[in-house]
Amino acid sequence: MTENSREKILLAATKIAQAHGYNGLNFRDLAEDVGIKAASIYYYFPSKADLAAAVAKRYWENAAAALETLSAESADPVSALRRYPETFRWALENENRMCLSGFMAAEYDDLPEAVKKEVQTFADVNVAWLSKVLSAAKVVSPKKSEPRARAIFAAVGGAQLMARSRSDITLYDTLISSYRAAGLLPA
């Protein structure tokens, strides 16, 4: 087994979890997707919980890096806030998938503790980034930035869920536009 095999497993497991959640992850289907024997997955991930925690951790780490890139590539904090919904739209554009952490959060009661921690970290990373950018953009006072950040995170995740349930990315765009018109997101 190689590190490349581990990466292939993580990538395939992420895709499955975005489409079917934690409960949709199974080693047999995953092994088939990767082109290895199911027993080989256990070499890297002794249990489904270990696999899901690694997938969720990688997911929030990638999200954190993407948010920092978004900040760096944006002309100013308001531009970064305007572009934030793109980070959730991407999953819909790719086979009508969901945010992995959003999907797993819906299964929260069934998640092992290690997976719950990583799912919560995804939300925390997004809220912290939004809060920082909201303050930098002077959209709200620093005292009000975290509650606004939580509202934006929940609203964008909710828009993704509604659009996915209808396989209609234009619904996502319409909802994001309505958040802008209502003042939740900068226009």
Contents of the next structure:
Protein chains: 2
Amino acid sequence: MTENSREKILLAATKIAQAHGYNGLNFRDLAEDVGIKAASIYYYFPSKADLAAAVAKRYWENAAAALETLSAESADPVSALRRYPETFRWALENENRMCLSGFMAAEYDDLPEAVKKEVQTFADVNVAWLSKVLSAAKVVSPKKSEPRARAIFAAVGGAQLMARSRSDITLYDTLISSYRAAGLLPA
Amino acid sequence: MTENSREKILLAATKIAQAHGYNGLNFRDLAEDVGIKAASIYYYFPSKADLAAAVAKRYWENAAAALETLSAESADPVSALRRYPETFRWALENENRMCLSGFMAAEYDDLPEAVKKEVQTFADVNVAWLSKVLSAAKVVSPKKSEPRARAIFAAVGGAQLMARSRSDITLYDTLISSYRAAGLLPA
DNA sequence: ACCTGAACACCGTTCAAGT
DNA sequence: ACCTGAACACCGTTCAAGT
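Could I have the structure of this protein in the form predicted in complex with another copy of the chain, to go alongside the form predicted on its own above?
To see the whole picture, the full complex is given below, headed by that same chain.
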């Protein structure tokens, strides 16, 4: 119960940013969630930019860990690949939130440099994992695994975005099914 | 040269919203672009919600007209389909902007009801056009043309989002190529 | 009809001050 | 070490007033 404030701030800020983005994250509401005053956040993070960068960094670190777990839990690369869309489904299940990095990709123009960097790392981590698994699964030739990985990442992000705009998680599932039927993802 | 202020506001607001979203659209900067004061905007639009709804409505109306032109200009449905990604490429070419409705899909939680409605109509217009053209092109069976239309719309939006986050229009082009190679779009 | 200045409660941020 | 209140220039919005 003696969780420290820094950790509470990070957790609350992540949830807010997934629903409202960088621009929609405000210190007074965040502070209220945590149970402190807005000015106190500056004791832990020197600016909104630093807080957001820390949030985005933690975000891709967790994503990387989740993908490693997925690989470890899966019997073979094809089944790991089949389960990849689950990692993006999770956000929609939780109050129709979306991928932090997807939201921030839209807000690109308003993002401080340090935040942009972490957002791009999230994409890199996903593309690297997909590329590795696609190669191992022999779904495409090794040479084409990276372009295909990027295509899958972009398409899954687009599916999440569209499903969110309808607050309809079943739309996400049918989009993923269509990607499979079309051949973008292994059936 | 005697263009009216209402029209100028609509035009300037569209450009701002494509770069910064609904949350990032502010009346003082917008008014400065137009050459009036922030309070004057209220003479034309009763609120930010109304302005944004008008912007989003105009946006899908223009998109619908552009798609009709595309159909009319194309010799056959397959070539119309091949040129569909161009409609989303345009925004990136113009100062790395993105589709207004894609941005607002992310901002879903913060959108007034009237704006949500117009954003969804944009998606509907695109899916209806794609569905019609896919059927005519016999790319998929008539029954599967609508799910496929949705998949294409979501994937192209995702490609735009990812390319924007790198400010790299060539990434958009390679993503579209990968979609074609994978079979999502006709080669 | 079209526009403005001044005011309101709200934002990120700073800072001196409290324990 | 951890937190606060008060202040700053900024937001959307209102309104009485100007031409």
